[in-house]
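Shown next as structure tokens: one chain only, the form predicted on its own.
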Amino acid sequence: MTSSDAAATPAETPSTTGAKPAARDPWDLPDVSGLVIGVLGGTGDQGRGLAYRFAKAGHKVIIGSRAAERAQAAAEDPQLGGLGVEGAANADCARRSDAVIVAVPWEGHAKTLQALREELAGKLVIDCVNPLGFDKKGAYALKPEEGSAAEQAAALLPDSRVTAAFHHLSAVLLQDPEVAEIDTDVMVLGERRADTDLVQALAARIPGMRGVFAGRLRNAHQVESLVANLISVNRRYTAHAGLRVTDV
């Protein structure tokens, strides 16, 4: 120890005082700017709405499918393809990118990750499912026995980082390439800051979008189940509603 540490004063050593470090500003969000972005289900509308969100923000984007060719396909449509983006089958979508949002069908959540577990492992993995029925009576919640798609995912990938986000956007505004802004909160779950961190900087990369942290993944169900009331509203007012989380 020198002479200067040794006189250092109470105020030089906060640990003797009992001050804490500054609270870290929730707005302070990493680069993710070049984070390559999979995207399974990615020849599905929502999919292939964020595939073009992401690639036209500057993100290398890969979309995924059970069947290579059809994510190809898929990518080479002019929209997609103008931008570099690129199809694969999921396996190879899935080890090839940083990030991986999953948008598969509901029907088939499960099976998709179980067959990825090694692929995935390590990967940040966004889980933007919603598990919902239908009836006469239009769209309802479904809880699955995890109690939410996020969660089913966390259960059957262990060894990935697994978040929730993007539930909540219109598939139709997305892939339309006269809407500049898509006008909405992300709200973004998971267990770890670090990597909600991530998902929301990813959110702030698309004009008009922030991604907000609202809570771990055992809150995903509501998050999931809040789209049934958005189709209704949808249905009723003719429109492709979001949501802005209001006084953050």
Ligand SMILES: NC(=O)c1ccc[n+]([C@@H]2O[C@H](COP(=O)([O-])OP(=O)(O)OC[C@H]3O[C@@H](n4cnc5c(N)ncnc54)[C@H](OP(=O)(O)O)[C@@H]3O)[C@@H](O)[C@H]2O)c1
Second form
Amino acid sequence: MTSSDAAATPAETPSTTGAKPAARDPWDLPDVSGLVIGVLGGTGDQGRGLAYRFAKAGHKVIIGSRAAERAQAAAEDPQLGGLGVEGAANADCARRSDAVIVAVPWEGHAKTLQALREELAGKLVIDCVNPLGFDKKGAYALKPEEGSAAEQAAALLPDSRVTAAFHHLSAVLLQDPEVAEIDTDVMVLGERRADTDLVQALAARIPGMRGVFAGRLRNAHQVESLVANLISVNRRYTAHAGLRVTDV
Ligand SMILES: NC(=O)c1ccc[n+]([C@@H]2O[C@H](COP(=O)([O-])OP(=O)(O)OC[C@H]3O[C@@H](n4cnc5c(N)ncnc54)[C@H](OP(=O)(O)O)[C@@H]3O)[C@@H](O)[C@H]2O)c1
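Can I get the form predicted together with the named molecule as well, since the one above is the form predicted on its own?
Every component of the complex follows; first up is the chain already shown.
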């Protein structure tokens, strides 16, 4: 066929031939190396740990706090400051970031997000909050009215691209500079494939870590709750347990 024939003949596409489009390779993920990552509640253990790992992977990272000076002080810690991490008030952190990780305690989740609806509009929001209670018997899962922390975030942030991930990580391992690889899978949930692909790709920026799509936000409750089981594992075996999904 000459190039002029090609121009005259309509291209054969799956829609003209009736063939099914080839399934997309689920591991063909976008390049996220240029994304600026913000961490709300980034002065805490989980937030600092994630900030450290993403900054080490080459990302610009901004940690947020309810008080700008607390975030700045945390960002000046040599472990973070040496990697160019910045600190800002949560609102500023949200405004200046492309992807925003929510790493505040469950008790402050709704209030924090309600106040940032405008700053988080259009942003990729990654919720890692585990609604848990603790008593004499150990950790147990709470039952949020909306179903899960992630669904609460989606309800409060209708203009954001809300996903859920990074629930099962050990903040101790994340912050330990002696730990070169974080040996775990990260379950990634969300409503749009483009967004969950981005989060999977972000997880893969951390050596040892893999992001695995694990469903829509209506299934976030189980993922958040499973942390209560991991805490039980950690206590019995004096461990920092992670998770692997096999056969994928
Ligand atoms: N720790 C882990 O191993 C781990 C692992 C996976 C997921 N997570 C989840 O990550 C989240 C953070 O965990 P964490 O251990 O880092 O918690 P944290 O240290 O207790 O809190 C993180 C930060 O949130 C801010 N904060 C505290 N109370 C708040 C409130 N009422 N409203 C808004 N902000 C508040 C504080 O920062 P400022 O005072 O500077 O604002 C604090 O430094 C939790 O939801 C947890 O379930 C934790």
